[in-house]
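As a starting point, one isolated chain is supplied in structure tokens, in the form predicted on its own.
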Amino acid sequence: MPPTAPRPAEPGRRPLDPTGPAVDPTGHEPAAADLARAAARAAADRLAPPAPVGLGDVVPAPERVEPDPAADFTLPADAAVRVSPDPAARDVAEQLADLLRPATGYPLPVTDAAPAAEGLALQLSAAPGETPGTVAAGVGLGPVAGPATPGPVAALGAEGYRLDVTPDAVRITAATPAGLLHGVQTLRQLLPPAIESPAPVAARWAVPGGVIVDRPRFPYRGAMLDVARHFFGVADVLRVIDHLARYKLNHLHLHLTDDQGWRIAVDGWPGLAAVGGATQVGGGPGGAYTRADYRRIVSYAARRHVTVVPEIDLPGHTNAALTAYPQLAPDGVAPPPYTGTEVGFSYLDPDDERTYAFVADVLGEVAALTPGPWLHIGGDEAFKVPADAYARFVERAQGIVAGTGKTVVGWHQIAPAGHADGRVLQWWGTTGDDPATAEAVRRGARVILSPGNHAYLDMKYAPDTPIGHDWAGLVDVERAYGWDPGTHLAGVPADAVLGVEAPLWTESVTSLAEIEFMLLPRLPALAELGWSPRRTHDWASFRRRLAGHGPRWHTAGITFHPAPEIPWPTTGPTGLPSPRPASQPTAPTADLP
């Protein structure tokens, strides 16, 4: 979109001309020192080069971008973050200040005050008669008509925001704290890459001028981390949550149980964690989250407006549970711990009532620990369970989930079972044609799309990628980006698609560095599919915008794959080294090739 002409000064704002009279919103004459500072700042801004980042360089692509090259903002050392007096909004303001303080070295105090005409401002706003912060998901998801004009932002829904950058101020306005935080993540990307530095950097902290009006295409945008095949501690999971929040993903699906390990403590069944959690692929020590650990993960995610979706995989993928409690096995015999990677051989006895008491206890405890609305029951690859017994099991499990007050999610193999109100199928096929899932949608199911040949982040980038699989094909960044969730699955209309999710299975992934290597740079591609309007989808634009994130990740110490199809810069804007196209590394590393 072409840049607009410089806007006139708004009421209550000092004119952009430093020779003109400054205006105080209260009508009082400003002090001479204030006049001098304003004149000096305006003169410096006029002499400064343009901001190094363009207003349209954001990932995921915003819905509407209106650049104003004459309105760049430079963050001054004495800036404060002003926020409307609401506890949830103040928490977002504190997160903004925490993001900016390390690299800038500025104190950036957070002030509970009406946003002023200068500095950084966060404001909850709603239409007349509405309470800020309570807009329901899905409100106002039609197109934004006309130019980006001031006014209530409730029409942008539960996660939308408006960001205004003028020479004097950066203002983020949203109807909810989640929207404010998404605006904060956009502002973070509009600052120079050095903003990711953990130590102070001497830099001009410029933000490009103009207006962004933004909201997501789909309400569910997530990633899955398999902590069952290899166990990852709390700190690693929190780091993954930070990556999700950076790109406006709002769900973290934790695959908590499988044949190789049971990763969450259940008070009524203590052997699940103590025995079932004591190993992993390859025979390592495994591990499990205590209730306190899980609460910490959920709380950390919630502060970043990420919803945790726990998965207890049933009735298959249960060898770890059967090792701990053999009475749940069809033959009543405890299998040995499993450290391989085969699937489909284990299952709970679907004809024993003790199985359903176990399922009710486990799902009840996990539901009680999880504030989000979803409870995932797995349901895939139960190859040894007869079809009729499998359908009965799924239908009873769906009823148990409903009894906890949660909405059931399952892999698309649960589609033939009887419908439950609100149920969600997570589709991981590779052909785009699944009549059983399409029929379940006609009966009222919704779908989360995770096509294995586009969204599975455990697939190799290329044949020589040192870790990962290729059963669904090779998934480079262009392939991860090159599909449309709204039309991908035959017989499933766009309004039945709840959103997208990028799973990372960890049979071959053993460390945080390897997690990051497989997530980045593909995760932002999936994030853009879930967030951005389809009309913005453009591979050439995306690869250019994504390239600018390499220096950010390097500065932050984040491991990533230097995908050769991305035109990474050879030097960063601050002189820091940044990634460049190269041959595949022999192993994941935080160092550049």
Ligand code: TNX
Contents of the next structure:
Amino acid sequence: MPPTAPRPAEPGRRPLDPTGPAVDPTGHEPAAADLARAAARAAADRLAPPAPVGLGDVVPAPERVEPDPAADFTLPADAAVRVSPDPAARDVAEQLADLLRPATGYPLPVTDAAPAAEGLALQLSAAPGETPGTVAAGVGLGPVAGPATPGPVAALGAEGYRLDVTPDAVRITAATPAGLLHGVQTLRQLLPPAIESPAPVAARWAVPGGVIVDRPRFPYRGAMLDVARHFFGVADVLRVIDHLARYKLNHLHLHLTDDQGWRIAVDGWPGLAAVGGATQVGGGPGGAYTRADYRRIVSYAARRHVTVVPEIDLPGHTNAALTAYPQLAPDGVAPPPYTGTEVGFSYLDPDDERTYAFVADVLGEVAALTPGPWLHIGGDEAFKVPADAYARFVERAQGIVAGTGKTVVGWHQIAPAGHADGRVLQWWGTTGDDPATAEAVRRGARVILSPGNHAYLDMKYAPDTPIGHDWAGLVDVERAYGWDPGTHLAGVPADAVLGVEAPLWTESVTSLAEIEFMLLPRLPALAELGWSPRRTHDWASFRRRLAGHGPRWHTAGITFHPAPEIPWPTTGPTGLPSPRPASQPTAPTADLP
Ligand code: TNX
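Switch over from the form predicted on its own to the form predicted in complex with the ligand, please.
Every chain and every other molecule in the complex is listed next, the one we just looked at coming first.
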């Protein structure tokens, strides 16, 4: 046994013997001292108050939760994060340590997985088929209503994880690094809210005991950020990715182009970013991502197992492109830059071959920069393009996307165009019934659900919300939560639903604080619809669990809307201040349409 240093003081712990266990002056601890130390630790844990967060308090709700109140774990100052040798798993372990170090102030070294003898440790294991050594008996991925049975790691699928919390260890097991990271996000939520502090806090870092076995209901769970109406720099986008990862959302759809701005550099068409990117709603300076910026976003997202879905909106919503390249406009005349908020007036000439050369260049470059499988071609609100010309355009664009090796996604307006293998329609209607979309699904399309009256995060919460729209109605948290993606759209069965996405259009959203104000607390509602089994759906439970996140966001410095229907704690469980009413952003000024 290696020499052991005296244990550092552990804030919040109450050892029975305040002088601590004896240390052999030779540097070798006799086995008896080890035993005494373990006994003191176990006794201290028994005397400590229970973990302040319940094992079932997680958002999105896990598939299976089996609390064991006698098995709470307290993170000691000398804990290590132990991980299996796989480099991707190691990266998740580093992320876990990075999440826990600021608030705990603990060193949390990341080390290779060793036999469980070390005891107090966080262990990540990505090896398929590997099962943790001290799993609570009889827990697994059995049928919902049936008896719990141990399940192999492979049953956790591409994104599932298993979390075992015992007095000696927290273990996260998954078949993939994505699953491990989802488990890390669960563990983060099970620690006291002070874990979100950017500076060290003296707290007992307790984790409630028991087992969680969890995996998602739908494979696609996302949010969209419109960086075209207002431009948001790389740092803002990275922060949004963090918010997605927190709630196990795995796709970020970037609406990169619109009438008011073109936001991504395209080598062959430099005017797109230089001219088309130079404005935004209200006439601000706009901006555009260089290829390096975009790569940075993509790789930051990839590390968090979030896939970027780039959208080039075609053939409408193209005024910014036409300001730079008027030869693509039906009348060949450059329109003035557009800084208002109307839609449906601009379009590429669907009858000119130069349009298709342009579309092929742009989609080809964006596809080459994008590791994920999706390429979104927009297709919404091309009001001035006759239906037959529109369908021909979409069919050619679908073919161009297929030629890049990507799978095409479009707003549900593309439904009447011919089927393309694997194509995905993004539903943003408000009726729950659309024969054209249902017919496209019969021909093999899959659907991402973003119903405007539930999932549109640019809708106001209430009449007095200072920013946002109300054309799809008001979307308070209960409305954001109150629908079922599996049955929402007539003629679209659950197995045709790829998943859900919450779009944030930014005509009236001008800053990171305003983005966060519109995302939170509604984004977690959408996340739960996409992740959790339907049997867990329960507004009373959700609003109670969500309430616990206010102190977390507050501690992390994240803006949110203190929605009145959520019973936010007046003081957090650790005595942190209640969420500030100042979370409300001030109404935007000069940029208002
Ligand atoms: C409709 S939804 C649009 C966007 C607007 C949004 C505002 C969709 C595909 N198109 O162009 O920004 O409404 O809520």
